[in-house]
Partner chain sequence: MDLLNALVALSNFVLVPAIAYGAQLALGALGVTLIYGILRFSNFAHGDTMAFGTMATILVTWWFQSMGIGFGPLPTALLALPFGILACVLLLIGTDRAVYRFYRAQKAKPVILVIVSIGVMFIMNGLVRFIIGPGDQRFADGERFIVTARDFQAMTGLDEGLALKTTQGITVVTAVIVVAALFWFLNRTRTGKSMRAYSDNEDLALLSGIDPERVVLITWLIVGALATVAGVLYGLDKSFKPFTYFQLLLPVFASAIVGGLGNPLGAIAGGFIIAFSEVTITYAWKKVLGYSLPESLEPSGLVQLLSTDYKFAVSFVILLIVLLFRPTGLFRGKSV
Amino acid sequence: MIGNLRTFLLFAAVACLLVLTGEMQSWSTALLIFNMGLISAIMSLGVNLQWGFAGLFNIGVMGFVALGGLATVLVSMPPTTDAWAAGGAQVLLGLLTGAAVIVAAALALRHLPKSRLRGATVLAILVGGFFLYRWVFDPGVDAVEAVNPAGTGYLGGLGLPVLFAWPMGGVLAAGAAWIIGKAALGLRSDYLAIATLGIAEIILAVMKNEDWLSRGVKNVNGIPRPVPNEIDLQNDAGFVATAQGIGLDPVTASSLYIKLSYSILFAVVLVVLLVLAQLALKSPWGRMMRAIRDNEVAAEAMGKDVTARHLQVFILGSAVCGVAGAMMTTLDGQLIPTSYQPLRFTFLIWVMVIVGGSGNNLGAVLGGFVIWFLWVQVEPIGLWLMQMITAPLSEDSALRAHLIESAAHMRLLTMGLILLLVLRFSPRGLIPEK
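With no structure shown yet, could you now provide this chain on its own, in the form predicted on its own?
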């Protein structure tokens, strides 16, 4: 009973902070924080599935989030017909050739008897296949990227509604997680962390450099939206009349309407994922995962396939992060590969999980809202605080200028301070695992 009351009061406090933001700053800012808080809560939930359920230390979260963002381009952007005509078929043939080389090498490794001949055969397949793959693939890529490189220069997507990209982002991240898990989940936790970080960097390097896939650092703009455009609402006589009837100008009303529409969509996704995560936590599968987390040796002695269960939960958590990545790119309306910074934002998501309560799904959601709110608001609050502290100093004071300029760095200082305080006074998080 006390735990339920504590949970309610903590979520109520977050709601009060958002209402206070709306009253003191603007409701547009409050809704923007709320929307990114919902997405952050979903990312935190995905990491909690891996760490809180199974003890898997994955610090390559941004790689799976980026794959979710890539899914919005591949699914919702219209196909570039000129690029497909110039070299699309050859690009696909090159990818199939590369896949065939990998399959051939794997079959040779599996079926040939262990000997020097097997090693030489596998090496010959990989080396020869690499040159064959590049011979087929590179001319197609050059042809695609040469088609209007300033405006397109890539193959585009399927032109489907962007809502289809959200589950597809989860599927794409899950597929990558399966490949990574098969290779890395046998490693010890510290090596697993290094491996996942390295693989995330590889994913981001591919997205930044393969222009034919996602325009690289040129970015993909104009990603379709699941909600109307502001300009369309402002040109709608009925909407304008309604907005004026409640005392809002059409521009402000359209902005609030769009952000509120996103809030409803994101909240539905979060609730669905949270319910599924709670059902999984309380199921026999969830109890088994916690048993494996607490003592792998004992669980394995009881006949549990630890590696297979780790692979399952690694795929599930990565898929949730992929869904969140697709939602975030949809909200931004553009894919910017350089914005995915693994060390910076992976750290932020881990702080959300630890502060909220590792192993508790509601705690992970709470941590997502609390930490994102502080991440956004600490800088303006810090600037106001520094201005108050330095008010007695003269305008040309070097100390005053230094302190005001340093307000931008208070974000990381605050995150570290919060993490230290939580680990000292509530080491199991704000809402501990039962």
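Given the form predicted on its own above, produce the structure of the same protein in the form predicted in complex with the partner chain.
So it's only the chain below, everything else dropped.
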């Protein structure tokens, strides 16, 4: 009971912070924070599934989030018909070749008798296959990328409604998680950590380099939206009238309306995922998961297939991150591969989970909101603080200029400090696991 009250009060406090932001800064800012807070909460739920339920140390969150973003492009952007005509088939053929090579190597590894010959065969298949793959693949890529490089230069997507991208983001991330999990789960926790960190970097490298797929560093802009355009609303007489009826000018009203629409969409997803996560936590499956986490050896001795369970939860958690990544790219309306930074998209999510309370879904959600709020607000607060501190210095002091300019980096310091303080003084987080 006390626990419930505490949870309620903590969420109420977050709501107060948002209202305060609305009143003191602007409602637009408050809604922006709220929307990204919702997305952060979902990412945090995903990591909590892996770490809180199962003790899996995944620091490749960024990769799964980025895959969600890629899914948004692949699902919702219109297909580039010229590019498909120029080299689409060839690119697909190349990818199939690559897949076939890997399958062939795996089959050889599995079915040939263990010997030096087997190693040589597998190596030969891989090396020969690599050149074959490049030989098929490269011309296709060149052809695709040559088609209007300034405007498209990539294959485009399926042209479906963007909301389909959200589950698709989950599926894409789940697929990647399956591959990684097969290879790396079962490794020691810090090895798994490095492996996931590496995979995330590779996913990002693919997105930055494979222009035919994601336009690389040229970014994809103008991703379709699941909500109306501000301009259309402002030109809608009915909307303008309603807005003026409640005393708002049409521009502000349209912007708020759009943000609120996003809020509702995101909130629905969060609630659905949260309910599912809670059900999972309380189910026999969830209990078994935690039993494995608390004593892997004993669970294994009792006949539990630890690696298989870990694989399940790893895939689920990554899928949730993928969904959140797709939602975020939808909100941004563009895919910018260079904007994915591990500190922001992996480690910050970890801070959310730890601060919120690992093992507790509500805690993870709370952590998502609290940390996101701080992440956004520390910058203006830091700037203000620096201006106060440096006020006695003369206007043209170099130190003053430097300090004020560097205030933006207070964020990282603050996040590190919060993480360390929570770990030290409240290691089970704001809302501890029951």
